[in-house]
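This document starts with one chain, in the form predicted alone, laid out as structure tokens.
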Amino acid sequence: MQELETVIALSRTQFAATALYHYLFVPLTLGLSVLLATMETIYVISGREVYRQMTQFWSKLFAINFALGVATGLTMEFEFGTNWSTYSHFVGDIFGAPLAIEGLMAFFLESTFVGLMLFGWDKLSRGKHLLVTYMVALGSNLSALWILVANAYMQHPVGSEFNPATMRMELESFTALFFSHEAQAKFVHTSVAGFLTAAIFVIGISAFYMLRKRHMAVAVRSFRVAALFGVFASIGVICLGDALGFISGEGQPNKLVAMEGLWETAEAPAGFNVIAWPDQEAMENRFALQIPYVLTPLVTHSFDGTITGARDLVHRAEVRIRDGIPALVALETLSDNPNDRDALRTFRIHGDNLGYALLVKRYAPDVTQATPEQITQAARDTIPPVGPVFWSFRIMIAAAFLMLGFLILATIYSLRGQITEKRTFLKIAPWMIPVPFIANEAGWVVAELGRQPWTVYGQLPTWISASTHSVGYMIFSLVGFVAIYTIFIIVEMFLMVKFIRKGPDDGPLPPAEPAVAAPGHTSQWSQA
């Protein structure tokens, strides 16, 4: 059992490492593709050469990020089969469908048109090349859509039914799977977070050029387009994050209590823990700084809602574990005798809580002999690791509001034609580039670690999902993946820095154009 626990921990660590590495590339690809389409649209409408040069330059950085994003993402799909074989068997019929569609509909679409976008400038008309860029943006975001539909099933399984004859979840409604509230909210929130990432990225690099008075025509206009693009994205990501939190809070109350450090059921109006020191063993906060009356409307979107705390959720889990034990016993009987009608009848009565019975099997191989202490221990496992989820959530929120404030100022300075004069602000801008990446990584931790102890929420526990590899194999593969992915990060940084230092090919641009600036301010570069 100890070796199994070690293999599970290493499997989780490996998948977390590869996912976090991969997710460094994804948001920038999503957002930069749409930002490229925006810049090229301005070029096609206005006919001004500077916007073509902008699009071509940022396309080079997009291509670097896209290529390494593909390289880091391919291995993750194979990991489901190699390291999580029980999970793959359990939900392969469902999980595989959106991933297959992603490859056929989105990835091939995106990959095909990327080459045309990069090398087709002199071979396609303006309108046709713009269509190609739109296809790249569409493919990038469709790819995210189908992957998040698959991920949303893990968070909130819908449209499926467990078949005791095959021991698998089977898809009953593709419509329910695709249109689940979790999937749609997760997709929109993730895509808009990508738009925000790209905006900060473009602003930071444009500020770098302006500080050095290089490529000013491209830099000032890129800054303005990205600032306007980003300020709306930052507002959207905060609003959509609230909507996703509301949906997830209803479907996964255990994740919600981890995000909020909420151990006791809170009657309205509950206070919001700005900071706290959660003690999971004692199920209490050793220290908490609260803002009164904020949590209830934030979580329930009302002023009188009750928020169930971790202790009550543990008690509910104990009830579900006890109710699920007969279903697990019946399932074991059906595996030996599929025609046992009594076992089938028992399974149908208690089958909704089968996943909870599997939790206690970790501590009591014979679940019929599970002690109250073992049931309580399994029930406590349903509360995810509170400390990491709690603090990751606050890092994400703090980063979102920091970016909102930054982008509001960037937009104001840019529209007033003052941005080249705000050297302190320009010096800060490049240091903002890591902020959206940190926020995205923190959001991933909240979403995925907050789902524990489940790979499929309420249905399949993580401890039973992993393949039966040796500890040595898992250590070798973990070290190998981390080493390879670290090399990928170094390659990306090297190529990005190389092309950023080189800068855009300014070409023959018209002389500096007169500015339209706020009264009392002039700037030869402020004219859009």
Contents of the next structure:
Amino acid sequence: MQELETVIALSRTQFAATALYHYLFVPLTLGLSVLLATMETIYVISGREVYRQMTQFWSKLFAINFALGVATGLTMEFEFGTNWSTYSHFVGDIFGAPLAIEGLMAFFLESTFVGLMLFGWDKLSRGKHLLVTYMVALGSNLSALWILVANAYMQHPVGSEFNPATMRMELESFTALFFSHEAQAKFVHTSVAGFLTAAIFVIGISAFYMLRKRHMAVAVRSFRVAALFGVFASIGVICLGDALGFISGEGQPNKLVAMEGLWETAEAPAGFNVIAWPDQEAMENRFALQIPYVLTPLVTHSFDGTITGARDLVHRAEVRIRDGIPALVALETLSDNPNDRDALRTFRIHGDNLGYALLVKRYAPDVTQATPEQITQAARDTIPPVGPVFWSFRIMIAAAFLMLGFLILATIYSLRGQITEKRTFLKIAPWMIPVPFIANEAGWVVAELGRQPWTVYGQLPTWISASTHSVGYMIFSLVGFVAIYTIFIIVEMFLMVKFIRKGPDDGPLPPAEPAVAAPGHTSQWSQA
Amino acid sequence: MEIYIVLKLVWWALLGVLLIGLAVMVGMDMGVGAGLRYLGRTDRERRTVINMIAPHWDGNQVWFILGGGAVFAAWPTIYATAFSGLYVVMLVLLWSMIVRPLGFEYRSKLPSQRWRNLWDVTLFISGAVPMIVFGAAMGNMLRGVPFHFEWNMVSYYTGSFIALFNPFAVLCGLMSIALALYQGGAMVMNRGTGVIRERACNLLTMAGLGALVLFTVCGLWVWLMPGYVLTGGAEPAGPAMPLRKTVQKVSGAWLNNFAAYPLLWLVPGLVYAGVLAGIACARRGLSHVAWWLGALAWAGTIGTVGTAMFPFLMPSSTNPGHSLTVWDASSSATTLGWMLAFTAIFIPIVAVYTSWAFWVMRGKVTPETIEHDEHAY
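Provide the structure of the form predicted in complex with its partner chain, given the form predicted alone shown above.
Following is the full complex, with the preceding chain placed first.
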């Protein structure tokens, strides 16, 4: 049992490490591909050489980032099988489909055209090359769509049912799976977060050039395109984040209480915990700073909704565990005799709570002998680790509003043509680059740590999902991944910084190019 | 015939198509990577060789990713059991593969010779190792893998890591890298000139002949080693539950399907025909034909394994009754149906734009062309 717990902990650590690492590169790919498409569109429409230089320069950085996204994505595609085999068997009938479709519909598109985008400049007409860049942007965002359809199933399993004859969840409705509100909101939220990441990235680097008065033609225009793009993205990411919070609040109340540090059920109007020090053991906040009235409309999108707190959710979970135990017993009978009528009937009645019975199996291998204490313990597990989820959520939100403010300023300065004079702003801008990355990682933590103790919410507990490896194997693979990925990031950062310092290949600009550093050149945007 | 049986058979065939696509397209690039230091003696030549596949390796690699995803979707029990059972081997495969995108993308970004030599080594490793592991995995499937399930389908692998590199599996691995080198040679002949093209032709010839020898040895070995026979349970239309059947190990049983349907001998025949005709074409300068004949040889190789094992996919050597077969390791009919619809729509589309991409980038790559191309690797 001790060994099992260690293997689970190591498997979770490895998955979190590889996923968080992969997710450092993905949002930038999502956003930069769309930004490249935007810049190249301007180039094709206006015919101005500087926009081609911009597109080519940013696509170099895109390629350096993309290589690592692809490399680390390879790991993800197989890690469910290598490390989460019970999970993979349990939901493969549903979860595998969006992953495969992602390959077919999206990743093929993105990867085939990325080669043409990088190498086809001299072989394709302007229009065709633009089309290729569009396909890369479309492919990478379609990728995100299908991956998030798969992820949304883990958060909010819809369109499926457990089949005792095969001991797994099976697909009932593909359309329900695809049109899951969770999936749709997650997709837009994540894609737009990628746009935001790319915008801040481009702004930061452009500001770096402007401060040094280098590559001004490229820098000023890149800055403006990215600032405008980023303002819309940051508004979008906040709106969709709110929608996603609302949807999660309904589907995953246990995640919601962790995000908000809410222990007691809150009648309207409930206060919003701006900061708090949650104590999971005592199920209370040792300290909390509240804004009154705000939480109810924020979470329920109404003024009279009630938000169930963690304590009441634990009581509900106890009921469901007790109800699920007969289902687990019946299932074991069915494994010997699939046609046992009594067991089938029992399973039909209690099957919905099978996952809850599996929660208590962690403490009571024979669930019929589970003590009230063990049931309470399992029920308390249904509240995810409140502190980390609560704080990650706040980091993400703070970062989002910080970026929104920053981008509004950037857009105003840029449109007024004052940006090259705002030295302080330009000095801060490169330091903003880590902010979206931190927000992305924090968002992942809210979504996935907030899903605990389940791999599939309400259906399959994490503790039973992993492959049955030895501790030795797990240490070996974890150390290997950390070592390889550390080397990777060092090489990537080294090249990234080197190519940023080198800057775009300005080449001879057409003589008609207006002086970009001069104030009052706002007309350039309209010219473009 | 019941629709579920048809779907299972179609997806068995599509699994073959996927593996062939993976072996041909990814194998080609890996063959180029593994043969890089032979094909190019100077850095200029090596850059030339790399740039022949530079625009395509990424798209081709999706066959590998799609392979993972499609097995997950259509054969989830295989995905869960094989990849966790072969854990350390999978790690070797993944770790060697994930350095490849960096090898391509980062190698020529700096002029330092030491930097480039280092990435050449990673390109060699990430070309040779995955193809050997790919072949060795096939070999282990033929031998059977030590695994079993609990009643609730939690799987346990009880063998050692070293046992997966048994002599038979290693031979299969070498056969696989040999065919990959053949395919890589054909690709470099297509787009190369002069001395590079000559070396590629030699590589193709040697690798092709080596592959035939290894294929013959592996074939004789299969004839002598125990195969698996389904003796009860496992209804073709039944649910995907692999725990309710009986299986026997019988020496030479992998030849039963060939004995029952002698026409099937044509499938391994494709390997000999493809490689021999391919070498002949390559030596006459018809490298495009040689490339397609190499693809045919891959189809024959993977087809031979599939034909020999049918209906088995992953036999269990320690608990044969828990072996995974076409009848009891698939997804539900609903999932197989949806996936078939997506595949039928998108594989032709993928084929069209992949062909277009190769057509756009057609033409010879020489040391001179890459000197003048600022976008080259």
